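Given as C-alpha cells, the chain that follows is alone and in the form predicted on its own.
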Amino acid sequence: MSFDQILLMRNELVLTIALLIVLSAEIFLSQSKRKLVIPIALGAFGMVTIIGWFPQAEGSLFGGMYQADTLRWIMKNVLNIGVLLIFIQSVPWLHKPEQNYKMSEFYMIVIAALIGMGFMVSSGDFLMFYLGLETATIPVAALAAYDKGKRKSAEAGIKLILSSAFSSGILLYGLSMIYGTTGSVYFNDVAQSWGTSQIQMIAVVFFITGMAFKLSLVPFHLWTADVYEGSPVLVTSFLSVISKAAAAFIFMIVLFKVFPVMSDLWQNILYLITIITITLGNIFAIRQKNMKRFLAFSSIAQAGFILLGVIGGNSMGMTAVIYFALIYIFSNLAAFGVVAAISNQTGKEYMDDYNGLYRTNPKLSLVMMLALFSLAGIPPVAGFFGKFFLFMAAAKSGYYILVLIAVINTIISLYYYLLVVKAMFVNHSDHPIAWFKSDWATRTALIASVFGLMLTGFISYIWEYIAAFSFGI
C-alpha cells in the first residue's frame, strides 16, 4: 500500500492525530493547566476541518471495503463543520468546575465517534459499514451518560446502549441473510447477485428496521426523547444532528446502490414510515414543555422529512439529503446553542422559563426565532430551501400525495415552533430569565450558525456543487 493510497483515509487519519493530541495534553498537562486542553482541542479540530477541504483523490482501499469519492468527502466535511460548532459551544460548559476532571474525555469520545462515522460513510461493504456504525455508536452511549452524577444522564446512557444493542442485533441478522444468499458482503457484488426471494426481502426489512432505530424513525423512536432529555445539551445536539446525518447518508447509499432491484419494496416501506414519523413527531412535539424533549420530537419529524429525499431514489434526492443535512446542522445547533447558553447560566430548560425572554435577552431570542423558522421551513432562512428540494425530489418520483401530507405537517410544525416564539416575544413573566452576557465561544458559535442559516439558502453554488457529484447516484 503506497502513501498516496493511505491518504485516501485522510479524514480519519487527521481525526486520529487530533485525538492523540488531546490524549497527550491530558497526560502531560498538570492539574493547574488542565483547562489548556480546551484551546488545544479546538485548535487541533479546527485544523482537521480546514484540511478536510483540501482537494482529495478518489479511489478504494482494502479490496474495496473503503471507498473515497467526492460525494463522501463532502459529507465528511459537513459533519466536521457541525462538530467544530459543537466544540466551540462546549467551552463554557466544560469550564464549569464539575467538568474540569473530564473535559479531555469529552473531546476524545466525540472524535472517536466521528472516526467511526467516517468509516461508515466511506464503507464499500457491509463489514466496514457495520464496524463503522458500532465504532460511532458505543462512544455516543458514553456521551449520553456523561453527567454520571445525574440519574437521568445515567438512565439515558443505559437506554441508548440497550436500544442500540437491540437494533444492531436486528441489523446484523439482516446482514447475515444478505451474506448467506449472495456469498459476499461487498456492495457491488451483492447488487449484481441480488434477487427477489422471500429471504432477501426479509433481509431488506431487517436492514431498514436496524437503520430506523439509528435515525429515530417511528415506530423505532421510543428511546429518543428520554435519551435527549437525560443527556447534556451539547450531547443532545450531537445525537440529533451529527449521528443522524451520517446514518441518513449511508442509509441512502446502500438503498440506492445495493437494493435497486427491490426499490418497490423499500420505497413502499419508507412511504408508510415517512408519513407516520412526520405526523407523530409533530403531534408529540406539541405536547412537550421541556426544551430538549421538544427538540427531540422535532428531530424525529425532521428525520421523516429527510426520508422524502431517500424515497425519491434519484440523484436529486441524494443532493437534497446532503444539502438539508448542512442546513439542519446550522438550524439545530443554533437552537441547541441558545438552550445550552440558558441552561449553563440558569439551569432552566422548560418552555415556560422562556416567557418574556426577548425583554431581557433580545439577541438570544432572535437567534432562537431564526433557528425555529429554519426548522419549520419559513423563508427566507435556509430551512425553506432545504425542505423545498426534499419535496421536489419526492415529487420528481411521483409521490405527490406524500408531498401533500408533508406540506400539511409543515404547517402543523409551524404551530409548535411558534409556541416557543410566542413564549419569548409575547408571553409575560414576572420573573423572566435575567439578562446575562454570553461568553465568546457561545457568541462565535451562534453567529456562525446564523450566518450559515442565511447564506446556505441564498448561495446557489452550494446546491450546484453538491449536485455535480450526486449525478448518476
The other form holds:
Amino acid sequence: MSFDQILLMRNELVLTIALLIVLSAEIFLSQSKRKLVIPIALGAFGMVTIIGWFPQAEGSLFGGMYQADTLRWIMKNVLNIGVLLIFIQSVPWLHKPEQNYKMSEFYMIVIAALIGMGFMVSSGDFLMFYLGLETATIPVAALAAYDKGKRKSAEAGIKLILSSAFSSGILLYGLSMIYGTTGSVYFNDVAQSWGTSQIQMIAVVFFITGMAFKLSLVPFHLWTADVYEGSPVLVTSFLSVISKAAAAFIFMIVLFKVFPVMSDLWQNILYLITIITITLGNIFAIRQKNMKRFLAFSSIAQAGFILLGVIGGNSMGMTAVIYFALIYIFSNLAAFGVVAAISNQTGKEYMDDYNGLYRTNPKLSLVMMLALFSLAGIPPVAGFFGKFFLFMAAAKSGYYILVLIAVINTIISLYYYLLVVKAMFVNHSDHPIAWFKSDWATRTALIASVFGLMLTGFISYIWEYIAAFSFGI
Amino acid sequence: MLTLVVIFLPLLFSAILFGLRKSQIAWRIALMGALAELVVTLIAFVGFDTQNVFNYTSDLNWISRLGVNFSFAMDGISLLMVGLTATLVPIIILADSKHNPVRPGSFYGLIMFMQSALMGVFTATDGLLFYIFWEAALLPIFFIVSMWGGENRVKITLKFFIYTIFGSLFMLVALVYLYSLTPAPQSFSFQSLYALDLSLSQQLFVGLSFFLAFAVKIPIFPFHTWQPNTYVVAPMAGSMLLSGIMLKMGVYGMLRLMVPLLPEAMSQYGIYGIVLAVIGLIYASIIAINQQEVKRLIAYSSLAHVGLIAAAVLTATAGSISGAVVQMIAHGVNVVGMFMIANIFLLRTQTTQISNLGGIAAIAPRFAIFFMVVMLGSVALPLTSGFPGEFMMLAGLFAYNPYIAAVAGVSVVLGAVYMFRLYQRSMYAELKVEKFEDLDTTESVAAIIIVALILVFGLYPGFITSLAEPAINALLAYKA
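Given the form predicted on its own, corresponding form predicted in complex with its partner chain:
Zooming out: every chain and molecule, the one shown earlier first.
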C-alpha cells in the first residue's frame, strides 16, 4: 500500500492526529495550565476542517472495504463543519469549574465518534459499515452520561447504550443473512447477486429496522426524548445533528447501491415510516415544555422529512439529503446554541422561561427565531430550500400524496415552532431571563450558523456542486 | 434592472431602520425611503412601453440546474400593483405619524421589508420566486400584528399565520406538480408553466390547490374567519397593509396563475368559486350592517368588496378582469382611507364603538369632508374611484350569468346602507364627544392625497384600463 493510497483516508488520519494532540495536551499540561486544552483542541480541529477541504483523490482501499469519492468527501466536510461549530459552542460550558477535570475527554470522545462516522460514511462493505457505526455510537453513549453526577444524564447514557446495542443486534442479524445468502459482504458483490427471496426480504427489513433505531424513526424512537433531555445540551446537538446526518447518508447509499432490486419493498416500508415519523414527531413536539425534549421531537420529525429524499431513489433526492443535512446542521446548531447559552448562563431549559426573552436578549431571540423558521421551512430562510428540494425529489418519483402529507405536517410543525417564537417575542414575563452578554465563542458559533442559514439557500453553487456527484438507483 | 431597484430599495431602508440607534428619526427615514421608492416607481410608469407586454425584464441565473431563475418583469398589471404599493406605503407611514410605536426602528423596518416582499410578489416571473416572496410578505405582517397589536393578538395572529401558510403550501405543491410536468430542461418560469397542456382533471387538481391558497389570502367565504379579527387587533398600519395591499396578492395570484393556466377548469368549475365569492359578498354586507365597531365594519365591508373582485376574476373574461384591476386599485386607496378614519376616531375619542360617536361633522369640518369622500368612494358613487370598477365587474358578471349578477348587485345597495349608517351615526346625530380636533397638517396631507386619488381614478379610470388591458389580453391569450 503506497502513501498515496493511505492518503485516501486523509480525513480519518487527520482526525486521529487531532485526537492524539488533545491526548498529549491532557497528559503533559500541568494542572494550572489545563485550560489550554480548549484552544489546543479548537486549533487542532480547525486545522482538520480546513485540511478537509483540500482536493481529495478518488479510489478504494483494503480491496474495496474503504471507498473515497467526492460525494463522501463532501459529506465528511459537512460533518466537520458541524462538529467545529459544536466545539466552538462548547467553550463556555467546558470553562465551568465542574467540567475542569474532564474537558479534554469531551473533545476526544467527539473526535473518536467522528472517526467512526468517517469510516462508516466511506464504507464499501458491510463489515466496515458496522465497525464504523459502532465506533460512532459507543463513544456517544459515554458522552450522554457526561454529567455523571446528574441522574438524568446517567440514565441517558444507559438508555442510549442499551437501545443501540439492541438495534445493532437486529442490524447484525440482518447482515448475517445478507452474508449467508450471497456469500459476500461487499456492497458491489451483494448488489450483483441480490435476489428477491424471502430471507433476503427479511434481511432488508432487519437492516432498515436497525438503521431506524439510529435515525430515531417512529416506531423505533422511544429512546430519543429521554436521551436528548438527559444529556448535556451540546451532546444533544451532536446526537441530533451529526450522528443523524451521517447515519442518514450511509442508509441512503446502501439502499441505493445494494438493494435497488428490492426498491419496491423498501420504498413501501419507508412510505409508512415517513408518514408516521413526521406525524407522531410533530404531535409529540406540540406537547413538550422542555426545550431539549421539544427539539428532540422536532428532530424526529425532521428525520422523517429526510426520508422524503431517500424514498424516491433518484439522484435529486440524494442531493437534497446532503443539502438538507448541511442546512439542518446550521439551523439546529443555531437553535441548540441559543438553548445552550441560556442553559449555561441561567440553568433554565423550559419554554416558559423564554417568555419575554426578546425584551431582555433581543439578539439571541432573533437567532432563535431564524433557526426555528429555518427548521419550519419558511422562505426565505435556508430551511425552506432544504425541505423544498426534498419535496421535489419525492414528487419527481411520483409520491404526490406523501408530499401532501408532509406539507400538512409542515403546517403542524409551524405551529409549535411559532409557540417558541411567541414565547420569546410576545409573551410577558414578570421574571424574564436577565440580559447577559454571551462570550466570544458562543457569538462566533451563532453568527456562523446564522450566516449559514441565511445564505445556503441562495448560493445555488452548493446545490449544483452536490448535484454533480449524486446518483440514483 | 429597474425592477431590482424597486424590490431592493425598500429592503435597504429596512436594514437601515433595523440597525437604527436613534429611534426618533425612524419615522422620518421610513417616510424618506417610501418616497424614494415612489419616485423610482414613477420613473417606471413614465418609461413603460405599452407596445411590449413585459417591460423591465431582468433575468439572473440562480439554481439553473433546476430551472429556477431570479427573473422579474413587469406587465401592465404588475406595474399597477407596484404603483399601488408604492403609493400606499408613504400614505400609511404619513397616517401613522401619531403612533409612536415601541421600538419604532423595528416597526417601520418591518413595513419596509413588507413593501420589498410585496414588490417581489408583483414582479416575479418565476413560480418558485413568486412563492418565496409570497411567504416572505407574511413574516413582517405577522410580527407587526403580534408585537404591536391590540388585545388577544397572540391567538389571533397565530391563527392568521397558520391559516395563510396552510393555504399557500398547497400552492407550493401545485407549483411543484406543474414543474414536474414541464419538459426537460424543467423550469419554474411562468412562460414554461403557461406552455403546459393540462388535462381537465389535472387542471382541476392544480386549480383547487391554487384556489385554496388565494381564497385564504383574499379571503373568500368560507375561508375568511381569520380576517375580521386580524384587522381589528392589528395596529393601524398593519390593517392598512393587510387590506390595502396584501389581499391584492391573492387576486393577483389568481390573475397570474389561474387565468392563463387553467382555462377549461375555470370555465367548467369557476362557477363554484364565483358562487362562494358572491355568498361571501352578501354575507359580509349583511354582517357589516349590524356592526357596532368601526374597524370591524371596515373589515366586513372589505370582505364584501374583495368578494366581488374575486368573482369577477373567476369569470375569466377581459371586461370583468379589467374591472377587477380598477377596483383593486380603488379599494386599496379607499380602505386605507377608511382605516385612517377609524384610527382618527380612536386617537381623538379612545373608542371606535359607533354608539359612542356622533355629531362630529359640526366640530371637525375638514375631517367630515374627508370621511364623506372616502365613504362615497366606498359605496361606488359615480365620479368616485369605486364606481367604474364596480360597474365593469357587474357588467362582466351579468354577461356571464345574469342571476348571479343580480344577487351581486344587491351588495351595492347593502354597501350604501352600512356606509351611510356609519356616517350618519358617527358624524351627524347628536354630539356625543366632548371635543374632537380637526385634521392636523400631516393628516391633512395624507387625506388630501387619498381624496385626490379617489377623484382622479373616478374621473379617469382609462389610465388604469389602458395599462391593464394589453396584459389581460395576453394572459387570456396563452391558451386561446
